Amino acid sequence: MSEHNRNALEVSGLSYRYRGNWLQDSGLILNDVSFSVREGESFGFLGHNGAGKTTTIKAILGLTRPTTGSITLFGRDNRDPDVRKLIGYVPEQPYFYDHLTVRETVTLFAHLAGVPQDQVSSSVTTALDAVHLLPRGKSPLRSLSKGLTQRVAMAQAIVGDPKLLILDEPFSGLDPLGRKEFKDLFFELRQREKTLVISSHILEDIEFLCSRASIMVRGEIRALLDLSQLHDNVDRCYEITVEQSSGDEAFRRLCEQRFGGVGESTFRCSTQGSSCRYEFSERSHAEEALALALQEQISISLYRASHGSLEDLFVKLVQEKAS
């Protein structure tokens, strides 16, 4: 993918203060929000349920108006109608009329993204080919699942070709096959070089899609992560894994005896099966543990030093706003 110097999306200084009434502060929801998404890059955009994530990006639509801050899209203000025609959106609970045909619903948001007359027709079968809904043009929507609604969701936001996606929870109902296919969708879009931001409660797949992240907590955001070094932001853990056995019981005990209170998280144990995992932050409690193992003749099926994920740092950051 080529470089580029222009931010597709750019958020500086956003504020929002709901108010019940015109006496009644209901509190801060998001507080000096600021950063940037690439043109041609797929950025995750992380949040705690209540974080403020789609009131963000309500903002960013126009949809919600901050009470402070600005907000620019290809280096003009958000509220331009014609930057607007730029933008694709999926919302978290999308909603359609029960009534119409899968076809006529994206023929809808064909014209309303302003698809030309003579292009409607070809744009829809392209975006229902696209989401593998081509079969179910003429059904109604009223008779689909919500993992086939989905798919009418990526359709219409595709349809009139943008530049910018914002999807709000994309793999929401959808079964394993359908999250590879919009996985490929979305390498797809990314080789035809459009800017993807994508909000998932399913950190794995940020991990996999995107390669850079925001982690949003009560209203502000904490970390902004290059996902090629992830590795630099969580901390390393040293996991040994054995086959239980009649001398396990003994060797777990022994373990939690010399390092169970060492510190705080330094040693966990978990069962995964017929096998047992021990994981340790510290390098010389693993290589200690791993020589009793040796010596108490465990078997050893694993063991490897590793990472943390973006779940782990995900976590640290909520429990560390909450506490």
Contents of the next structure:
Amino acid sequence: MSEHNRNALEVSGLSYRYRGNWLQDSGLILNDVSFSVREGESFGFLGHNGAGKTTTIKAILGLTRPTTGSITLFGRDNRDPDVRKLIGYVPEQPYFYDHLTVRETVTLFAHLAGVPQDQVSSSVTTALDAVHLLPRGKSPLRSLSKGLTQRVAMAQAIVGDPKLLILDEPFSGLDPLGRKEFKDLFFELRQREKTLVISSHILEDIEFLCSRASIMVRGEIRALLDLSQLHDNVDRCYEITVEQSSGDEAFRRLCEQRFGGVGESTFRCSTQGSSCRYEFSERSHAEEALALALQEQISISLYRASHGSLEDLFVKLVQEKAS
Amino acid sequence: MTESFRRVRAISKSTFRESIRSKVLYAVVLFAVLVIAVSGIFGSVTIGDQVRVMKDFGLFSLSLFSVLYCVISGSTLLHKELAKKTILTILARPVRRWEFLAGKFFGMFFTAVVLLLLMATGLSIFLYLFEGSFDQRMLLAYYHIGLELLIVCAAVIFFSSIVVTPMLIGLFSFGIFLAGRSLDLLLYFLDEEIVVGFGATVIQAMYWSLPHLNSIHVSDALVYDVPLSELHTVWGTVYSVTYSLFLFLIAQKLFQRREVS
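Could the form predicted together with its partner chain be shown next, to go alongside the form predicted on its own?
Below, the chain from earlier opens the complete complex, with every other chain and molecule after it.
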């Protein structure tokens, strides 16, 4: 079997019930979660707050014991601690020992990851260099900002060159430059055929970095998407933008007379600054609206057919589940 | 095995660094040195052997302060890891839970030993100034205090793995130290038949399950020149190591089952 066809991670039928005490109800946090990630793949893990993403990640890392289901990493049971030599993990809110310096922290994790003794120093230097923290090696962690702590989290995850990186909100706390550097690093890791599992709220990043993604809603996987074919899965939309000063009110009245009121699913209207955006799900309706606008000499500032984004799909799935 | 050893060493080194860089350690050393210095005043107003009083008071201070330090710093050791979630990043690596616990245990014990050595050096210098010579038997007393610390550190780890609140961990661990030092009292209850029947069985069970710190503790015997068997230190060492290992094994078994999220 070629390396790319092998699964780096396989989660099947994972359920997790919170074990409450006699005063608290136990609750189902994860329900029959199944997905797999191939070696060398970048996989996005999406979900709203409280969807169960972090619980799933903790179960993968063996930090929580699932109620049912199984997890394998590179074909081995995830409960085998040795398999974690192949994993690097960036937690959602990275906390490290305040009393250690940046270099001491990454050195600690190099030892824990099983980096050979004679390679520890060079591995730590490489990891710090990758996240541009080399000049801050002697800084105590307590003196670092959130963004810099996030870089330390990344450095400790990549030290020892693990094959699989599990990144829980890796862009959290980073400034735009930091985000750019992290994205570059992820691209480099992808080129080196590392497997990336990225959990993020920032859908653009997932769309940009990952080839596949799962969307988790209230403890269940609602969709597994091939992001290269995302546009086929998400409805198209036809968008007309009218400046408020150029007869927006008149255009709206025309649309309502022709297609019925806003919210009757023919078109949606939203205000953005000084302009109004009209979204039509049907091309024929949009073209008809355009013709009406030209007839009434209403100035249109933009007309385009747009593909729905991952965000559109995400919102749709979450709302479906909620309703 | 070598990899396990490296991981335990890395965690204990980090724990040791945390303690060494904490101001609490130096505050305890300073306070202990002050108390030892005060023992000179006690000695001077005591009828009889001034040096003997200073040794007695000094060894008592050494034992008490190092145990208190273990209890205070150790009771928050695991709690901090869980509350701050630093444990998540550690256990996400190929670290067995027993390795994590062992790292914490050795880190705490080494710090306690360093603290003991600092205070012992202070006491020895102080006594040298009074006596003009160095009593080598004091080394034996320091060693036996070290054995007590081994058991106290294991007790702190044991309670940390079952109790969540640092206050309770501290109270229980210090309670073990006090009870272990006062085991003769339990025997008194039995010998004098103050407690009989089921109560006596409970007391007997307590007597055999609590650490026999009263036997390990040799300071009084050394200060008052009570002869000690040559095997006392050997048996003391074997007992302390075995008892600590036993506590550690239970602790790691309990910690294995604990959810860390």
